[in-house]
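So this first bit is one chain, no partners, the form predicted on its own, shown in structure tokens.
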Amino acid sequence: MNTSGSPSSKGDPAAVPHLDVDPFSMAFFTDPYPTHEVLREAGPVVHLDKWNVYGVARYAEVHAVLNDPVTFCSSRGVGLSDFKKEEPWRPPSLILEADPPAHTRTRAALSRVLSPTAMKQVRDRFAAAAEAKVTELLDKRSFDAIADIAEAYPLSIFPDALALKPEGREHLLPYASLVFNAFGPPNHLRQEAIERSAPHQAYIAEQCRRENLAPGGFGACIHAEVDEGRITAAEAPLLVRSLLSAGLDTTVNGIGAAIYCLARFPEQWKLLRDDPTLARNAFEEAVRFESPVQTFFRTTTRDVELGGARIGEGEKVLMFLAAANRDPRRWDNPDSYDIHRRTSGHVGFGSGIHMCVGQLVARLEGEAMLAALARRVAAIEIAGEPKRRFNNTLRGLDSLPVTITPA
């Protein structure tokens, strides 16, 4: 660790610890936890010389940045790229990469479509699909929990809830993975994802058009907001696009994380078996503990003091959501998975006005799947070496071989 560093033209980074840490390296992705501790203990704000950005890894500072969108803006990109200085790789998201007042209007439209009332209407359908999936898995006994549950279950219901056409759905997961890789630096993960992106982008652009979305689904409901004069015809497809990435990756990685946790901590699985109503909290705790979305950037709109450090205007600030979710200043025994924990306040879905737009869908699907498993499965055992899926922003598994025992 180097705490001197070269002075920057803006702010006073000499007062900030300089770290020789690359949070986008394969070594970091393989085991981020020791580095998270280094980042948290170095100070409330650090400077990451490798990418010339500031970093915050403690809960208090991450929460503060997320909840001050005026000072820490999203419209200049929530990845390393600064949209004020370079061309975005795709038209920016009207939700993720926008600031008020523009963000307020489009976010309100999506919030109406994905309201708690809308979730109630699909709840029974999602629960029935989870039950059917568990029946199918009990026949198999041994399977891959990522491909056969974490991916298969959301893909069996969410595209239908949007009323997408059946053809081409194999592009959905690669597209979501691409979006989150693109938030990283110009490393091989980002370059490869963008180079392979043309067919996925073409499919998504086509599916987001009004004529390709069947009536009654979330997609058609977004386009109906145009008829009410709340959004424009040009904005509607981009909002459907936001839903296609936000509604799948959080759910897939969240369910994968939950099953991985419950398989590793059988005493927690027993607690869930004894009380399946803990399914929602078991999912929330997995999102805190594993943090499927690891990082996001903001850009400062003015000179600001944060955690005693002065940061100049136009600086990128990298928030380590996963490190904040295990900050001992905020959580007791943060490195333990505890389904009785009070999880409210975790930043696994973000916080503030840019909180994950797909969170209600993710929570509903996560709860439905875990409750169905808890009622009918006595034990989940890991049956082979889990494999990680590497992504610049997401943390999840590529493969998790398990064997289940019927209740």
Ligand code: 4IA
The other form holds:
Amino acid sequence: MNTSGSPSSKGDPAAVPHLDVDPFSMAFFTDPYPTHEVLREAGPVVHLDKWNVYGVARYAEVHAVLNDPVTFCSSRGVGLSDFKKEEPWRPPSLILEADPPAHTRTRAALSRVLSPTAMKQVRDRFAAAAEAKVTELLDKRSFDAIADIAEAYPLSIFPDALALKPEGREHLLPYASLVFNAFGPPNHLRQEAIERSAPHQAYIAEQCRRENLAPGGFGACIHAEVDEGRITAAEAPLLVRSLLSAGLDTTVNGIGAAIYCLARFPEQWKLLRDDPTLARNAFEEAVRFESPVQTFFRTTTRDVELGGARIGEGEKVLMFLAAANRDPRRWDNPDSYDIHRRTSGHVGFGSGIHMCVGQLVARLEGEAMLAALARRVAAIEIAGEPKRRFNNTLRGLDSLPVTITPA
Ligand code: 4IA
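What's the form predicted in complex with this ligand like, now that we've got the form predicted on its own?
Full complex below, order starting with the chain above.
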């Protein structure tokens, strides 16, 4: 500390600006972008008094926190709640809410299950389902792009890719919505979701059991890791739970984001139509531009200096992935959706040891759907008022009425 009374010299920790913004309020969700700019411009590290947490919204600091998992740990939870001080609402995830060395083994198991080799097994099915969906929608012409594409397409392939039983699948999206609301503070979104959670939790726990996962699916593949001695029989159901928690609502909002972008920016739609091989990058750019997973926390394991600011041990640090993905310090024209952009380095899938283990599945779904649309649809027009869906972590729409024209 500077105890001499002289002006702070280089090397002294900088004062951290205290802000009274609530990044979990409905006003913020409605239009987060002006506040993202306030957060980035206030300094490399800010303090959010409303929830008594630090925040980082610039690319450099978000990237730095994600890539120092020893100092900024996950095992105390990646939501506001500190598992060292509060009982988690469900048993912690063995991958998301774990640190090395425990994390390393569970991560390796899910990486094998969701590997490039595993993608070859599902690729043709994902593509055929996207084609079938587009055929059905070309017949309808006017529909809701959220319910009828962003939700319907992943629901038509992902539960089957896991080889879940057909019964009870209506619990999948409500359970995921609960998981993502639960990372937030104890606002009405979190509290109401947890109050109504019992039937969804019961469904999920049951489907995670080995006998409820048909051979050949991702679920059975996770349980097969037990036979290889790489995870224990007790760990397997919880790792299946991770896929059920993180594998559906994320791609729903990713695909929803891509369609919303392509409907709003017709010149980008035209570029995709002219070259459908751009589908994969158009999806990736939508993940950067909309950042379906908006925020995540870490917890400090020691006193640390970050961006010139001092943060004590045991503090929660909120990472604004969406603000980092539009930081003008890192991106040219950050607020433009540009399907030709070099998207690599975006933090929409995170970064470092926890970077999305399902990213190949997500990209495969996004690419398959956008490529099928690009080949067979001439135009996507917004045909009614888009309605936002409010969630403490996920950004996306509840409804997007569109009309499509056949190619
Ligand atoms: C889990 C960050 C988000 C995509 C996520 C949510 C839940 C889990 C993992 C990741 O339950 O393991």
